[in-house]
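Here's a solo chain for you in structure tokens, the form predicted on its own.
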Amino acid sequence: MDKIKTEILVIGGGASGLSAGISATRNGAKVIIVDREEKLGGILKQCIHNGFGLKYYKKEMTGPEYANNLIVEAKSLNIPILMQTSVTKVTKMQNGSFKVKVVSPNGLKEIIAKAVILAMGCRERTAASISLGGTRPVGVISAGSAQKMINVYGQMIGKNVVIVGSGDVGLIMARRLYFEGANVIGVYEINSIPSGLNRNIVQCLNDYNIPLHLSETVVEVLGKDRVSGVVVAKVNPDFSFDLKTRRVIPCDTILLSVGLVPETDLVSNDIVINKLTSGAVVDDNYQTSTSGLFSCGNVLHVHDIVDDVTMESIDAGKCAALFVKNKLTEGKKFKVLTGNLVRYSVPSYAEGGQGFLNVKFRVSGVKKDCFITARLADGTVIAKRPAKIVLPAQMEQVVIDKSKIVGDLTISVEDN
């Protein structure tokens, strides 16, 4: 088997990947990145719709040409990369390196690395993963897939699609399947709100007229050798069916927008995983809880837009950098808590000292005219922003200085 010796190891070449390792590379760490595709830039390469890139690059791009911003740059620093190339198993060794198990097309390797980032972003939940209940004919298909079924194969999926979810990317390929030609009966979302950005809303359904279907879902597949048609019925408020509403809506293809799972099994079992956003636990170093184990991206917490995911593995690959040439500061770490309406934040731990904290969440619920808080245990408020509308749709954050941090803190959102 073959051996190769590296400073930093970093698991996947989409966007996070990539400006994870262009970062530790600038930071003078020697890096390898690995992936398992044939071509860099992860998902980015079949997203061909712009409003990429308008808020790290500062202007606007596809998502190809996103990708290939970082691609050149990552190639301009002579990074090695390997491709096709798959990591079977992670192993801390006693002396704190990683042995980590790869193989390729070119047989068995083996890496060994003083630290790893993962960077591995996510997959999508399926109909098994909701109880879609009903027949297993041809014609369910998950978002991702089917914009890559259009977008890099030029294969049409169906002519009249019922969307069930209401996550960006099904609302992305409602309008790319209406360009096609498809009849796009509706899309139905489980929740009273929709799970998507509100521009999404506005550009890829309302701009065409697809009817967007809140508290209704499908509750049964029809069909036999392919979709024929699926049974939609009212959401309570308890989230049970109201099959009094029951009514058929014939279709020939279903596409799933339900939701999204960080890619963290190769890790699960030597890691804290935060069960909210099945994504690792880390302190604001983007540290797991194994030293010398990084993680960033969308495998750490889902995204909206791609532009933080590169800004949050910056961070995570300087640190990663730091980590590796015995210069980063680890010093106590305090809490960073939920409060009130939030439902994850991420980091989970953090400590004081100079610079900025980032802390980026999520809220359960809307609320209108509120304000962003960061509290200590007695009260003191250390961080402090308004906002005219918090979403569970849309991530948020608030920066906190460094300094200001003594203990445990709290971040919540509160009235006026």
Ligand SMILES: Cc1cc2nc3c(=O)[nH]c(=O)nc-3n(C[C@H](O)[C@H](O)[C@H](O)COP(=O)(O)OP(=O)(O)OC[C@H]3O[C@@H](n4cnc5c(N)ncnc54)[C@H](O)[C@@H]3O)c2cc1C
Second form
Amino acid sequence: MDKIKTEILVIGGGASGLSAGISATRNGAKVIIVDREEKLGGILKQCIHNGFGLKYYKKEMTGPEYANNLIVEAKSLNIPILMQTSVTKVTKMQNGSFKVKVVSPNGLKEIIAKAVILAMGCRERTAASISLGGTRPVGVISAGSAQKMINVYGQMIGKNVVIVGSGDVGLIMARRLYFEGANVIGVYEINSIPSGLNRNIVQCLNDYNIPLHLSETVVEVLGKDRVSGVVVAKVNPDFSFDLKTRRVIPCDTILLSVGLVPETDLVSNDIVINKLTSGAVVDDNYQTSTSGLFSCGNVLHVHDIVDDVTMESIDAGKCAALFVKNKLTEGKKFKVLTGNLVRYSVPSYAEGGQGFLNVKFRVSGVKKDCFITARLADGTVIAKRPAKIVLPAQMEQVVIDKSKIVGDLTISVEDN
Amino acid sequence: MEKVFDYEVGIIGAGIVGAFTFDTLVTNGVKTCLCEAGEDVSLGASKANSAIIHAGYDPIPGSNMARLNVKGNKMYEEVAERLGEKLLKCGSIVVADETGLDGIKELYERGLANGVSGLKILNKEELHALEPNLNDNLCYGLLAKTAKVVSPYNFTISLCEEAIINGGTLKLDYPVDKLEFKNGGWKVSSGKNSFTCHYLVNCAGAGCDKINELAGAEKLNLTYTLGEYILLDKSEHGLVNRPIFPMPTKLGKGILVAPTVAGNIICGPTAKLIDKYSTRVTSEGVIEIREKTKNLVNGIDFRKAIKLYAGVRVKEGKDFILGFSKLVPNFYITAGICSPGLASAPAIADEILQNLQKCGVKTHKIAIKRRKPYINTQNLTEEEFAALIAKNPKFGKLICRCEGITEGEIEQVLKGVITPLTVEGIKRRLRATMGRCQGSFCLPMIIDIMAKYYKIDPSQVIIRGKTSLVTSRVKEAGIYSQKEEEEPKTNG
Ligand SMILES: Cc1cc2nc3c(=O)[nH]c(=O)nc-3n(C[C@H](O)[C@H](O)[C@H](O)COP(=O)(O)OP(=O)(O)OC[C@H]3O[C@@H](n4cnc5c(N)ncnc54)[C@H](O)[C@@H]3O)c2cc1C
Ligand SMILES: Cc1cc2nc3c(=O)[nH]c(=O)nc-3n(C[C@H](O)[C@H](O)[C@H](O)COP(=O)(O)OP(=O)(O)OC[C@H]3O[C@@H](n4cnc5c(N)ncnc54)[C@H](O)[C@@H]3O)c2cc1C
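One more: the block was the form predicted on its own; return the form predicted together with the named molecule.
Every chain and every other molecule in the complex is listed next, the one we just looked at coming first.
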């Protein structure tokens, strides 16, 4: 079997893997990127709409354009890239290095790396994960698959479409299907607030008069061969269904946009997983519970916008480069805890010192005119910023001066 | 002069019973034709059940069920070996709380009466040592060492393939709609097509009443009991090591938690009498499964559910109905083959063979040509895998990431003995799209592979039945055509 040696192996060639690989290379490390698909870019390849890059490149692009920027940069740095190469196993060896097994049409290979960056992205939740019952006809498809069918394979997947869940991918697909001539009957969201970004509600639904039904969901799939309809019902505040409000809506296709889950399965038995994100527990260096194993992008936690993925992955790539040069300082780590209204935060551990720590988090409910704080255990505020509104749909960030981190800290949303 | 028929025996219905019968007859030198309404084999009860080869302690002593279950159980291992099918020799346990010892003893006695070996009553310690995740309230267990777990649809497919390799004929897409007894044999028609056979066996599962009616045989009164399931991700592997049953009731064996051959966990089935055959999963059913399994196993994580499904038990009275019709000649009925039908199927087939022999059907054991099991790259050593990719690089191209299925594996199945014409046919043979993402990554790729292989448009790639996912466009790209519509069209 072929053996390849490198300092850093990046698993995944999407926005995250490319950004991390570029950053690690710029920081002096020898890097290899592997991706199982035929082309680089990950999920961006199928996101042919625009709105990418405003934050990082200060320029509006489509998904493939955004990816292309990274691909051009990676190529200009001559980063070796192995395509159609799937990682099947990652093992930490006695000497601290990693043995990574890959399979490709060229055969099996073993890659030995001092550090590994996980950048495998995420997958979509399925009908079973929302306990969607009924029959099992053809025509129930996840929003991301529908996006791939239409944008990559050029195949249309339905005529009269109901969308379950108001995740961003579903909203984008509502508009896409409309463009392709489908009748998008409506988007049904179990929560009282949408789970996608407001800009997508406006630009993808409102602009095309596609109705959004909040606190209403699909409770049953109908149809024998092809989907023939759905049963929808209003949802009570305790999330039980108000069965009196049941009605049948005829349709031939059901798109599921009910959330994304990090694809950590490759390593989930070997590292500590955050139950709330399904991604790895990491410290402020994006290092997982296994030393030398780093994680960033959607495999760490689901991001709303790709610019944040790039910025996070640049940090992670740099840390991995420092690690392989034995220059990654690892002082005493303090816990980063979740306080009022904060559902999860990344990273879970951080140390004091120089520079800034960027904590990313999501809230569990809506709040207007509030403050985001980071406090030490004794109540000392070490970071505080006002927020007009916080929403579960939107990833929030708070920047903390590291010199102030002298103990465990808690991130909260507060009134004042 | 002896009358000439196309086949000596015709079988209607390619579920597990029809498949075992087909294989048994063919390998005993009987010219046999199996016909099936669906586009593939194993589309009825045999594709959605608990997949357990029961030990046989449950049926009433003296019943068909008791006799055939115990006998069938003993036959499975050899067949699995020959076909290259997976079989978990894990045993099973019926569990009971502190009030349930009498019930456990009763089952044990019934098992002995039925001739079941390998039964053992477990005390609390023994029980929890075998199954550490059981609910603490459970104090007694009946361990049945001979119980096994298989993949019922893979068994059905393999049996049919073996029969075909050895000279049997399979007719798919052949919904039988007319039966005539002529010249001492049966004419079996489906639309314009027909064949003749000397003897006919009804293995039509939920359709057995209709087949009896077409033949003019005994009237059957079928009842339907829905059984819903929740299937959990492979990440939950090891939650239980063998099927865990509650105490059986009049309604059935109860909602169980069991491993599958692929390493998933199933929870179910419910038992709800329905008036029409339908495999619809109800929200009440899902709730019932969640509630009831709590009493069996601790810490079942239903967030790891990857599929909800259901099967229908087709019953006629309390026992299997088996034997020649008393109203029409040369017509063998298998009806009401509910649980333990899977466990009993090889024994049912064996009895059919014996009964046909008694009628004078000539048989001789043939030297069975072995079926070549499909390559599963997951089961290969690294050397074998590398050699395979060197020969055909498509075996190195991963398509279904959750189950580790490559393009090479999909192509070999497309070239298989029974060519699957649907995505679901590929799924049942290989498990592609059956994993935790349920095909959200690989379905578009599989449709693409099939379109290229069959040289058809993706809109002609069938997912199941006659239905495709891809539809034609309603109109050309909307935004452009909308603009066009705004401009008034002048017609010349
Ligand atoms: C369907 C979808 C639509 C989205 N739409 C938008 C949008 O409109 N706007 C926006 O700003 N953000 C959007 N996002 C958010 C997302 O944050 C970014 O688009 C970003 O591209 C994610 O990058 P990533 O590299 O983390 O993951 P991905 O782009 O998913 O890349 C992961 C890569 O890793 C590869 N890989 C995984 N496992 C292995 C393995 N074992 N071996 C080898 N390779 C492997 C995969 O093939 C893939 O190429 C969307 C996300 C999804 C899932
Ligand atoms: C929820 C549930 C759980 C179960 N669990 C177990 C278990 O753990 N262990 C066990 O031993 N048993 C179990 N069983 C029972 C077992 O699944 C059945 O006994 C067995 O699958 C019946 O097989 P069959 O071949 O008789 O019927 P089927 O598999 O239903 O096959 C009948 C076939 O006949 C075809 N057909 C019908 N009409 C026509 C026609 N007119 N022309 C041509 N073809 C026709 C159908 O298309 C179908 O393919 C369970 C059943 C259910 C529903």
